[in-house]
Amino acid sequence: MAEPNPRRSARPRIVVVFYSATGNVAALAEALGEGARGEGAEVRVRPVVERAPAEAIEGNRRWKEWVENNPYETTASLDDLEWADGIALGSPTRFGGAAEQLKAFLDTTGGLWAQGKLASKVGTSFTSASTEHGGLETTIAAMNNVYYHWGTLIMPLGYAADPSLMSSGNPYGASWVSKKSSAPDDDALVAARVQGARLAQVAAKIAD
């Protein structure tokens, strides 16, 4: 007879790990976390450490404002990944891939990977770009490549999760095109909430 799973019926654990330069990806991360909480999940929303040189940040007003005023006191850690049943990764596009800041954090996960501690969790990804064809899908796919190596089960946003996604969503994951430095609109935030809710639902089943 199988041993009972001590986590059975417990709330699913979701961690949202992201990099944001101006706050747009952070807004999507918070909406995703909100959607997961709506499904009863325990949620941690964690930015990764900023690694860009000061002179680069100084040259961009919105980047500088975010670095100086962002509200996060706790940054992402390996413990957050091990704790979670479901993981969401978020980053602005950088030439069709994730930002170096997020990649640097992910490059520290080798120990957890070697121990199999990231396998059989559920993963999903989201992004933002400044242009309509600036690499939204390729950035999400690039982040998902990490899940393949971890053995994490990949959960796309899809279109079936909510009717509104047929007109406003990206089936790869929540995304936002920030024209003229605009913040995510209601459609983008709804897509992120739907993604978070779906991640919590699937993670709960996997944790059981």
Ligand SMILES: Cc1cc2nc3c(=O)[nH]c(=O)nc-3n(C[C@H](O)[C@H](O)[C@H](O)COP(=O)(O)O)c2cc1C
Given for the second form:
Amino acid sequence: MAEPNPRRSARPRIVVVFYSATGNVAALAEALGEGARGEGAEVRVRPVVERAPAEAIEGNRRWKEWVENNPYETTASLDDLEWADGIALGSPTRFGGAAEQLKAFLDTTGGLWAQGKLASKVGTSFTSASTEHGGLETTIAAMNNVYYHWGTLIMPLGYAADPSLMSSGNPYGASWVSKKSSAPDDDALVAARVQGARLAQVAAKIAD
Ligand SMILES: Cc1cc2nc3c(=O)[nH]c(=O)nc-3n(C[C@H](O)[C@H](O)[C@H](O)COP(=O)(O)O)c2cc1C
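What's the form predicted together with the named molecule like, now that we've got the form predicted alone?
What follows is the entire complex, opening with the chain shown before.
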């Protein structure tokens, strides 16, 4: 019989690491975390550090409001990635890819990567854009590219996990099209919850 895995937690550990400038991706991140908690996971929902110059933030009313009312006390750390069995990365679509704030955090993971500490975890990604064809899938694929290098097992959202995904879902990962700067609707939040639940289920199996 196999020895018990010493790093196996009784509950799967999920970290949601995201960047959000105006709150849309944050809402999806929270919903994804809720979905994972519903499966009994221990969950950390962590934004990455804001790095944009003050004048850029100052010039955008919604961005400024989000930064001034930021509800998060703790930002994402390398320890969060090492701790987790399952990782969800989230970013607004920025010119068809992830925001540099998220990439800057990911670019600090070389040490963990070199030690193989991110391999064999489960990873998934989600996003928000302002138009249907503005790069939702390319952004998710760009975030998933990092998982290939880490050796992380990539988990798509797919369609099969919940009947609602057949109409609302994006099989690449939970996505919101923020027309006129609208916040994620119920369908998008349900998709994010399903993605979190699925991540927790798969991570529990992989961690075992
Ligand atoms: C610099 C910049 C680039 C953007 N690029 C795109 C884009 O390529 N395609 C798109 O549909 N929306 C684009 N957007 C819109 C954001 O992706 C969208 O508003 C998103 O919902 C913001 O998420 P957040 O509220 O979490 O910051 C861009 C926004 C900014 C500020």
